[in-house]
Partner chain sequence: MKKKLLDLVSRFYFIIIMFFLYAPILVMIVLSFNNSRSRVVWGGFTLQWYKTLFSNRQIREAFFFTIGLALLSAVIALLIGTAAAFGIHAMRRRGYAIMMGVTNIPLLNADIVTGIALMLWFIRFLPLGSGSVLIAHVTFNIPYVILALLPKIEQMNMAIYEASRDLGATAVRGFFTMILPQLTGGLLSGFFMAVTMSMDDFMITYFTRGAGVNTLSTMIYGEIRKGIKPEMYALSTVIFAAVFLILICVNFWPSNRKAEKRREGII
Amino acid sequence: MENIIELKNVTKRFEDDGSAAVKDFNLSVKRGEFVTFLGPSGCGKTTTLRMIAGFDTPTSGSILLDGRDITALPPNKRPINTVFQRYALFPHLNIYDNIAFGLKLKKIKEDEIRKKVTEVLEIVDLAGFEKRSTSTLSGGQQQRVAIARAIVNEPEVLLLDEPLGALDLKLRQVMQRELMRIKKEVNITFIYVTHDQGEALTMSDRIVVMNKGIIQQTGDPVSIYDEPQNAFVADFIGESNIIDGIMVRDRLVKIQGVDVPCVDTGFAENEAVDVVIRPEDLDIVEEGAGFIDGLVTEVIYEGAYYDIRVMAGDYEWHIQSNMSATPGKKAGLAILPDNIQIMHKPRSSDEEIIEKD
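Now I need the structure of the chain on its own, in the form predicted in complex with its partner chain.
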């Protein structure tokens, strides 16, 4: 598969104070891929998307579409369309005219426009809504119109800027599945921006985790979740116990003074490391049966599991288990070597963490 979008050393600095919103961003997106920019607000994900759309121009670096440099091209000249955060439907136009807006500008014949609009309304499950006014639609329906308005132009790339952010949880989950179906149907490259890790894990072929304008990790959902490359990614994607450790030698790590077998290799002997353990990978066992003992401080029933806190030494472990425990009692924690993830300590502040392959 060839690359459709390439970002090369893209940096965006704010005009007012010169601080960088995006720093030295490098990424290739393959044709037909579903790529998600994931990160907390202010991490530069939306700025990056706006640069691809053409609303912002990079301070330095270049953006390529199909190998052609489009860095200086205005948004109306790019075969790229956007689904905006708050939909941005045209309030003075009805659904039909909203969707036909781009086609009319392209001087396409009226009967062909009509055909395309009808088709796309069917794709987004809004057949027969042509004459309705945008203000009569629910949030989810407005979202579908926004998607239809973008994909009817058959763009090379569809950009989606937190499109589900304004919807409630239930509708968000429905729309996630809808988006994946639409993606399959129209076969357009999707670049999706969200701060919701669940959304990113569900839909994406590839996730780009960003923080403070820097790519922290790029990979498919499984590798991002199972093998976070630094503490930021581990903390941001799902919940984690992140604790200091010392890599005694290959496949052996010392956590809270206890040697625990693991599967990681390639670290220096006695290197200080970050140890990441997902709460669902820890098991509550009898006192003394695990690698460490602690005092159960809190047990909350969450339906599918118990959310348990265990104080061991000066660290409060977070456990999600289908076994309950008794608060105030001692208990042991057990873990399979496979489920321990060892990470290098960041060299300096988290701002300096860069992608490691």
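Can you give me the structure for the form predicted alone, which would complement the form predicted in complex with its partner chain we have just seen?
We keep it simple here and write out only the one chain, dropping partners and molecules.
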């Protein structure tokens, strides 16, 4: 697939103090792709989206659409539409007129408008609701109207800035599936902003994990979850045990003073590293049967698994297991070598990406 959007060395600095909201951002988005910008509040994801939309201008760098530089192009000249968390529907207009508003501004003929609006109402599953007032709609229905109003203009790129943030959990899950369905039907390029890891993993073709204005990792959901490239990604995507270790040699790491086999290579001997282990990859075993023993401090039944905490030395391990344990008793922890992720320690302030807040 060809690239539709390219961001090249894009930096955005605040005018008041010169600090960077986005630093040297490089990304190519393929036509028809669903790309999600994921990260904590203040990481630069919405600022990046606004620069693509044309609402903000980069301090340096360039933004290309189909190979054409649009960095200085105003929003109304870009074939790009944006759906915000606050849908900004016109309360005095019914659903039909809300959706048709942009087409009427373009002075498109009424019969063509009617045809386009009817088509998108079918796509967002609101056929027959044309005359309804937007004030009578649920949050999910309002969100569908906002999406319909955006896609009726047939943009090449649809930007979505946390559009599900105001919805309750069950409705949010329903709308995630709806967005995926709509994306397949209209074949528009989606660029989506969220801080919700589950949302990103569920919906995306590709995820761009951001922190402090810097891309931490880009990849498909499986690689982002299973092969995080640094401790921030491992900590932010899902849950992880992140503990200091020493890479004794290739395929052997020292964790809390214990040599544990792993599969990683290419580190210096005795290099200080971050060791990342997912809670679901740890097994509770009999005392002495694992790589380390500890005291079970907490067991919570979560339905699909038991959420268990085990204190070993000065670190409390987090385990998710289908086997329970007894609080106050000793237990061992076991791990397969290929379930251990070894990462280099940060070498600079830009790589110091674990949140200290």
